[in-house]
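The data below hold one chain only, encoded as structure tokens and taken in the form predicted on its own.
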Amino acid sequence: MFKTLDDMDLAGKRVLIRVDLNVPMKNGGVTDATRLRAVKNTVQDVLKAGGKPILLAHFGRPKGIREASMSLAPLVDDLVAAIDAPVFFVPDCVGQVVKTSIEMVRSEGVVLLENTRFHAGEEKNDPEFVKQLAELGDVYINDAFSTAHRAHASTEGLAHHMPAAAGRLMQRELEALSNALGQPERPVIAVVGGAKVSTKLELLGNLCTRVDQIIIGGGMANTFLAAMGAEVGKSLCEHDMIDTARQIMSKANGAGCEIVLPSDVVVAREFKAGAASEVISSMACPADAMILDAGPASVADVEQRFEAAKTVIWNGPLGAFEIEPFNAATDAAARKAAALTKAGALLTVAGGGDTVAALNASGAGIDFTYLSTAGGAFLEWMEGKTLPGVAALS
């Protein structure tokens, strides 16, 4: 178990909060403030409890060198709007000047320290750098699940030097993930899509023993279809992974987990929006065509499976969702899962960049139980790995 803000005495305390401010920017401005808004609940709760929030974050990969283009300074105005509190920026994250600056900020203010990765000690989890960070606060709160798979100074090291707990975003994420894969209500279905089997080997290996069914989509499905003797034409397919796909199917069979592949597919001769397409059997793609989406019969099958399930974990689209009409299967399946979730019949947790983009594009994401923007951390959690930033809070 891990502690939360509710377990901590924060009155009069300097509260170091690790957050994720690694937001997309263009021409010096923030183009998507989702991660900034996600900081609000924790910051406001710390302020209400009488603590002084001191935000630790990274931006980009400066590799221990001070890079002006990766400073957190340009985020201040957007952060103020997102968290509804005054923000005072300090152009470093360790040292006497930083300590003095923190002391000068009044009680209702929020302190934002400069990019922790400007110091090489951050990614090395250097004990001396951890000690310097620890001197700035009395309590440590980790609210950045998206960085929890990294054992860095501000994501893992600090938890060993002072009272530590999960922030509201981290708490919500961990509770959602525990409900989905820790002690889930069964049947549990995993939807796994994406381009390559090779990038999801550990994921599939772990899920085989944890869920009841794995619905495979995207380019990955082509490799599994080929492993079953199907013709896949010019489709994206890892022919060198066919034996591996067979091994995964064998492992799943032994564990009582059903691997679900499309029975029909949508094929086209060119990969572009609006390309002429047709629905055919998944076992018989013409030599000059490519599989770009699951077909309507496959979608109907997935929808039926969702109706019988209690929990769905989703990572990866079912087809080439970026271009129409090859987003149809992903959109239809997502809307079905969302409708069942809204009706209280299904718990749905999804994560990964492409996944969240696809579900939001379909309009279904808003009704999922939980959408994780964590990317690598979400994938490693699904793979069954221990996340250092989470383990340190236990």
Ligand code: AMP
Contents of the next structure:
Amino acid sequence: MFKTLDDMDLAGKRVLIRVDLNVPMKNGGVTDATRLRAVKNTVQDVLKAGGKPILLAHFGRPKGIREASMSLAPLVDDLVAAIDAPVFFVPDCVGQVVKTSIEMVRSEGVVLLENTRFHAGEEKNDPEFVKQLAELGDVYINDAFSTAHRAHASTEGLAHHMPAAAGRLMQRELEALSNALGQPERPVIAVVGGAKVSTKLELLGNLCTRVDQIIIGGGMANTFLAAMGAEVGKSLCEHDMIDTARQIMSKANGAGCEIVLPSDVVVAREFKAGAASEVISSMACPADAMILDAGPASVADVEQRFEAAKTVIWNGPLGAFEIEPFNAATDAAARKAAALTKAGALLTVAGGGDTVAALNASGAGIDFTYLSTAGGAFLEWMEGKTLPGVAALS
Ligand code: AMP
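Since the one above is the form predicted on its own, can you give the form predicted together with the named molecule too?
Starting with the chain above, the whole complex follows.
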């Protein structure tokens, strides 16, 4: 278990808050402020409790040197708009000048410190650097689930130096993940799609023992189909992973987890938008064709399974969703999951890699119970790994 803001005495305290400000930028401007808006609840709650919020964040990969293009300074205006509070930017994150600057900020202000990764000690979790950071605050709040799979100074080290708790975003994320995989309501179905089996081995291995069914889609389904003796033609298929796919199926079988593969698929001769396509059995792809999506019978089967389920956890698209019409299966299944969620019949949690983009493209994402924007951390959590940033809070 972890503490939350509600368990902390914040009045008059300097509150170091680790946040994720890694927003996409173009020509010096923020193109998607979702992550900035996600900071608001925690900052506002700290202000209400009488604390002084001091934001710690990294940006890009400057590798321990001061890199002007990776400064957090250009984010300030967008951050002010997103969190609805004045922001005072300090152009470093440790040292006496920083300490004094923090003291000078009046009580209703929010302090933003410069990119923590401008110091090599951040990624090394260097005890001396952690100590320097710790001198700036009295309480530590981690609100960056997306970096919780890294044991860095500002994501892990600091938690050992002062009272520590999860921020609102981290709290929501951990609660959603626990509802989906910790103590889920059953039946629980995992949807695992995407390009390759090889990137999802640990994930499939862990899910086998935790969920009742795994619906496999996307390019990685082709490897499983080939393992069942199907012809896959020119489809994306990792032929060297066929034995591994068989091992996963046997592990799932032993654990009472059903592996669900598409019974029909959409194939085309070209990998491009609007390419002529046809629906065929998933066992017999012609030699000159490639499988690019699950077919309508498979989608109907997925929909029925969702209707009988209580929990769905989703990572990866069911087809090559970026190009029409090969987004059809992902879209239809996402819409079904969203409708059941809206009706209160299903808990749906999705995240990792392209998943959020795929679900949002269909317009269905908004009705999911929880969409995680944490890529790597979400996947590591689905793999059953302990996330150092989370472990340090308990
Ligand atoms: P991942 O990053 O592993 O979740 O994979 C997502 C990518 O897999 C997306 O770019 C999809 O277009 C791609 N993908 C899904 N299904 C297929 C398929 N049948 N053939 C080729 N690529 C696919």
